[in-house]
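In the block that follows, a single chain appears as structure tokens, in the form predicted on its own.
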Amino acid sequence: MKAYSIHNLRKSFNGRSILDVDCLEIEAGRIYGLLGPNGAGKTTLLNILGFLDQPTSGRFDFLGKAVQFHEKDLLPLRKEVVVLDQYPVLFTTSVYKNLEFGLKLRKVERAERERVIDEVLDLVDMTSFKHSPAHNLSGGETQRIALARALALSPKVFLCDEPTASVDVENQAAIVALLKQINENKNISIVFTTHDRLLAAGLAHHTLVLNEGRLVSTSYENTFPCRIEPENDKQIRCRITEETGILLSSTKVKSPVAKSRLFIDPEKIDLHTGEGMQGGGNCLQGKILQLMEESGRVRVVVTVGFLLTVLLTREKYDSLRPGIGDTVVVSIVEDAVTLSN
């Protein structure tokens, strides 16, 4: 079953288009990562999915039924979806009272409230904090209690806005593990926004990318701002970092610009392992950080001074057998590179 099925969704504000989504289908029981730059429309889309905002136009189905964006129709739907903010707010009372509040509103009996609260606190490994003052919790502890509070309401969908952005590395790992466990054990659909491509690749079953309000190819993750520098009469260097750049023919630049955006097609990048690897030119040495099978291909994330995604055919992967942590060389042919202003 599809949790959401959306067609021709538009959201405008003061005459300006914020979202323009032709088609989006989110399968129930799966995890979706929503990537994109600031201002791309990620939070707006999350709020619409959570029935906290409404589209200007378009067809919107939830769990197989068409949604009418009228207040009386939205109230029951909001009970099926929980939006988890990047900076969750807890009442200045005990952890227990924070978790009990939503259950009381739903008129859950006291004994059942106690059972549910104990269960969700155990799931997020926060049982010992049951009677602690919520306002004294750390950022990571607050996020985990927010997850427990959401779980207590037995939603069908979690919508998480930057779930690991405001916590330390240790709690980031704990929250990622919790989201996986919640999805697997409770079959709750999860959509989360992030700027972290590694997090999206490691947690999500599917990755969505928004840019200027539109869903775009996940190849967006190989798009980088760059500085154009003349190398010689016939070549330019597109500098992505101070240490790393891509050498191209000067004919790639249509007009004199100092700054541009560079896209590297992940399917046209070659990857080399083993003896005889050499850098230089557009051959960059790095280490593999992530491997993920995707629709018959293998997505390889390599750090080469920046994060670069390479898509290998299954045959290529089987011949190379690269592993996480391996040192490799990526070869970027000029045909793989596109420049835009």
The other form holds:
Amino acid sequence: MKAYSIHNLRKSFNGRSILDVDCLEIEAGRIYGLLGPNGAGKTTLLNILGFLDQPTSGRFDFLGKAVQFHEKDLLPLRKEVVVLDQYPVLFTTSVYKNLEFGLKLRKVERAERERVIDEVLDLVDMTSFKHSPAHNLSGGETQRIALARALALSPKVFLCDEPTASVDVENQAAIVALLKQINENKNISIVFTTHDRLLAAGLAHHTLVLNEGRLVSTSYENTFPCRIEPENDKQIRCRITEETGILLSSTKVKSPVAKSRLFIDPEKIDLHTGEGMQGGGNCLQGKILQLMEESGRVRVVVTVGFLLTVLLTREKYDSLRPGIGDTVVVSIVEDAVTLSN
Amino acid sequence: MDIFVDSLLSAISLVFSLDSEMLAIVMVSLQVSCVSTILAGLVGVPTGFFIALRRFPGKAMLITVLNTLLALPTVVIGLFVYAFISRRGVFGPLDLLYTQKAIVIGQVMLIIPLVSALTIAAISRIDDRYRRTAMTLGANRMQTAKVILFEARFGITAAIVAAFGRVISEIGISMMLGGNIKGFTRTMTTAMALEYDKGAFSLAVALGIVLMALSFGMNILFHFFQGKYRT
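Now that the form predicted on its own has been shown, please provide the structure of the form predicted in complex with its partner chain.
Below, the chain from earlier opens the complete complex, with every other chain and molecule after it.
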């Protein structure tokens, strides 16, 4: 079953398009990570999914039913979905009253409210804070109580805007574990936004990438702002740093621009190790900083003047056996590069 | 200097002896000021709330007008209301002039802009995340409005306290519309002006002490309440 089925969703503000999604389908009971740079439209999309904002146009189905964005129709839908803000706020009452708020709106009996509140406080390991004033909590505690407040409502979909961005490492681990647990035990669909590629890889079943309001098929990594300089009649150089750039044929640029955003597909980058290798052309020399196993492939992070991620197949990795600190050459073919404005 | 010290000692004695004339004046003042503040609160708070949360053409201009009205002199309001409720005015037959009701009308007009403007400021300071949080937890418009009002409670209370302070200390409206009738429309400020004219300072200073004590007491109470919720 699909939690959301969205087609041709557009959102514009003051005539400027901020979201332009052709097709997005979110399966119920799964975890989706929404990646993208600042200003990509992640929070706007999350607010639309949470029925807190409405699209300018588009078809929007929720749990198999078409959604009309009229206030009276949205109220029952909001009771199925909870949005957790990046920096959540707690009402300036007690923790208990914060947790009770949504339950009271749903006319849950007092005894049941008490039971649910105890259960979710136990889940976030904050039982001793039950009657504490909410405004005295730390950032991590606030985040956990906000999570508990959302979970108390047993939503069908839980939307989290950068759930671990504003908390320390200890709280990050607790929140990630909690999100996994509620997805597995309560079958709650989760969509979360993040800048953290590793968090998305570790937590999400599916990863979506938004760039300039559009869902893109590229991964979020290896996306760099670049300056475009003509090299000769047929080639341009996309300068990522003062020292490092990628040579491309002029036809890659549709209209003459000075600045662009460059994406290098990590799966199409070739990695060479061993003696006699040299940089030059689109071959960049660097050192391996990180190696990580990921879904049957190996993620290699190489510093070549900037941090570049290369995804190797298991076979390729076994044949090269690169090690951390090894000097390598990465070869970037033109096919691996996409330029966008 | 002697006259000041004598008046002050005599005033303190009046205050502690709970002089009946002084108490009657204080009661009239409190009565009209409380009624004015409640009525202005009932109109000003929802008005300010509506203006702060709604988008409509001319909103900025309306806020500017409200802010301008904050500086409106009490005598101008006194004159304006007088024109309507004097015997020759539209509401002359209601016989309101020189009654406590007339003072209340003038004072309500004086402080509605104040309550509205301070409510707008209080609501505007509330983080939009409270609205979105209430909505995502399932609140309808009315329930969301209640959440915002609750979060703005200190700002709105401050608006009400400021409005009360404004009316209890004003003199123009009380004098022009109340007429300073002993035991009926004589307020603390009009009584102080009269005593000053008579050259008798004891009661004037005593009333001044009560006025200051009232203001001080209200502010202490407000800050005590507010302090409980400060991090």
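Computed from a predicted structure; not experimentally measured. Residue numbers count along the first chain shown, from 1. What we label the rigid core is the largest C-alpha set whose atoms superpose within 1.5 Å from one form to the other.
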task = Kindly check if the Cα atom of D265 is displaced 2 angstroms or more between these two forms relative to the superposed rigid core.
result = yes
Note yes or no: does the Cα of L24 move by 2 Å or more between these two forms after the core is superposed? no
Practice item. Using a rigid core alignment, state whether the CA of F69 is displaced by 2 Å or more between these two forms. Key: no
